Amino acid sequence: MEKKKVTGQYINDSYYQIKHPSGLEILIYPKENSTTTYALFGTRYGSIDNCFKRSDELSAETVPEGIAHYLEHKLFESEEGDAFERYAKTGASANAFTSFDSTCYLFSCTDRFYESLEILLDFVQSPYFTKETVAKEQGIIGQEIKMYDDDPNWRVVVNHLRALYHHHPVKDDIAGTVESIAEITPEYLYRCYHTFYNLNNMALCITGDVDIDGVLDICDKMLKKAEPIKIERVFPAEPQSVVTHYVEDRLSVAIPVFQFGFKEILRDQGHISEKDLAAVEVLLEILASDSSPLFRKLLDAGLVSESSFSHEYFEGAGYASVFFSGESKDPKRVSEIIMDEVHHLQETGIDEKSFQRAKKACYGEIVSALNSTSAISNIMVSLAFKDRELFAYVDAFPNLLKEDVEQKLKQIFVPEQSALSVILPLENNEKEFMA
């Protein structure tokens, strides 16, 4: 069993990387005297993985949209009962989520950790699908899809991605469509499960006051050795251009909801390093944080409120974008002011004082997150699934140069690569809003 201790360059903290004989990557971050322990068991498998080729097969296969999310729902069920019922007996709080590029199962607890860990490793490795249970879930997930279709905060995101991306499956809803999930069968579920839930494609991250040998004893007992396979994700060619610069929809909102952003032109096969990631975070802190001139300008003009403006770097396999989101009575004006501020920074360069302040703020935020067991586990797994390492990311901030951030400013913020998505009030509501 390979065991490696990883220590930060600037912070006096360490965690352990372990390659288990089963093929699973295990990350254990000991936090002495922590009152809560957090475990996350995940796979590199999300909604974008609808076309793939296994290394032990000759050709790629396309499956219906929504299977990753469907599997997340179904794995909690077994012939012995529901996993949540089992967790109730240990007092653990459990959950799961599916994103565009991963699926994760998690729990937190204050005691009886090893019993809960057994439950986690057991049910995720014990798929149980029948025609009857799959058909029943189709109705449940179909209702969930319709619910999200009516959610303005989700609809504005999906519409925006469809404005930015021509063919990449990141433009498709994580849960799929009512039509696509109707095509899902037990055979499809088992096929995708045995491809992506191979332990060599997964990771287990545990943060808290735990005994490493105790964790490994449970892993030795519960993990089933998996034959390694390589999975090639097959994506259609994606043009550099956006589909449209503006898209709007109408739902029941009091104030228009918007998302404005830029589609990044990816280089180097889309690989984004820890340094690149840190540079974008610092850039967004300079450009759009609560203390930025841009935010103050939007606030003073009454275009956003203190709590209704946010920013995000959204990236994964074959896609990367910067988003600005919120509510505003005039989303188009918000996008114009953002574009003006970007152009100003590109023309004048980033002020050294602003750069140093933003770098310290971002570094302080990530170091502060290392006090949270849930934050550590989620960050570590997210980075690991994209072939990055936690302390390489944390240590990138103190080592950043202003030139690194200015390079990202020119690379990402290209006017032709922008799009604005807006959710307007229903027409009757809009008349009341305008009045």
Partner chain sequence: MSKMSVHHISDAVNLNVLSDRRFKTIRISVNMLVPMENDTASAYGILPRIVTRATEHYPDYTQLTQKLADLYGATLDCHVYKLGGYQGISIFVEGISNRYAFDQEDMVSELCSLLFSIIENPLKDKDGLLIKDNFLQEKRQVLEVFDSEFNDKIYYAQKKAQEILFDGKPEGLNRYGTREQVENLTLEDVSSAWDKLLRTAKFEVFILGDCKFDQKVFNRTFASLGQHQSYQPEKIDTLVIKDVTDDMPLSQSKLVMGFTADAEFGESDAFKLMAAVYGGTPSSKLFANVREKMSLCYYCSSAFDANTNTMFVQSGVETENIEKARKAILEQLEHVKTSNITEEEIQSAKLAISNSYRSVNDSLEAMENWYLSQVFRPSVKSPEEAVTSIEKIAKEEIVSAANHLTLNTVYVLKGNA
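Given the form predicted alone, state the structure of the form predicted together with the partner chain.
So it's only the chain below, everything else dropped.
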């Protein structure tokens, strides 16, 4: 088994990349004297993967929304019991999550790591679904959906995605809807499981004070060789335009919540590289960080607060957008000021001082993140699932050129591509609660 050692140019850390004979990509980031060890076992399968074609089949298949998330819940169960019961014996703290394009199972521990690793590799590779267990979960997931329905910070995002995307499944709720999950059967679950939980489609990342060979021994023991199939994700054709420039909803909030963004026009499903990512991060830092003229304008006008205004580059298979979000008394005015500032920056160009400063700030942020075993594992798997690599990303920042950033400024911020999503207070304003 070939172990490739990868070392950063600016950060003198190293990790190991191994392509296991079973098909699984394994990343091991040794952290000497770390108290915690964090393992993450994930699949490139998320809520957007509702239509797929396997390389060993002739046609594509469409499934109900919410299966990836449903599977995440159900996989913890087996005939003998529950994975949480097994972890309870080793003391590991375990969890899982489903995102738009991945499902990850993880644990963090300070003792008995190898035992917990066996549990992780075992239960994720052992699907077990019956009519009864599937039916039971509907109630729990139904409640989870309702909990998120009440959450203005989640609703503003879902509404925004629906305003930006006509057909791309990124506009659908990750957990599905109460109606769509009612259609899920054990057959669907097994079907999707056997397609996407193929080790060639997955990755394992471990960060902590571990012995590489010890980890690989467990992998040799536990991993079942996977069929070398490829999966093609089928997305409906997505127009370049946005659906609407404005969407609003009302919830029990005291101050409006907003998300404003620009849908990027993607060329030919082009691959977004580490350098592209870094360029957009630096651009957003220049444009909207708390040291930016834009932020100062918004703050002085009383339109945003230091603790709630944020920005993000949201991208994946077939979608990419830049978001600005927060809480504000007047979200429409915030979006106008952002638009003006973007226009202004496009005209004047980026000055050298701001550029250098932004590079240093972004670099510093990623270095700080590498303190944490959980952050490292999560970042590495998230990069790996998009064919990117950690140190290529970290080292991209100091090596970035101003032209790289200016190109993104022109490319992403097209006024016709913008949309604003707002959650407003209910009309009968519950002032009596707000003491």
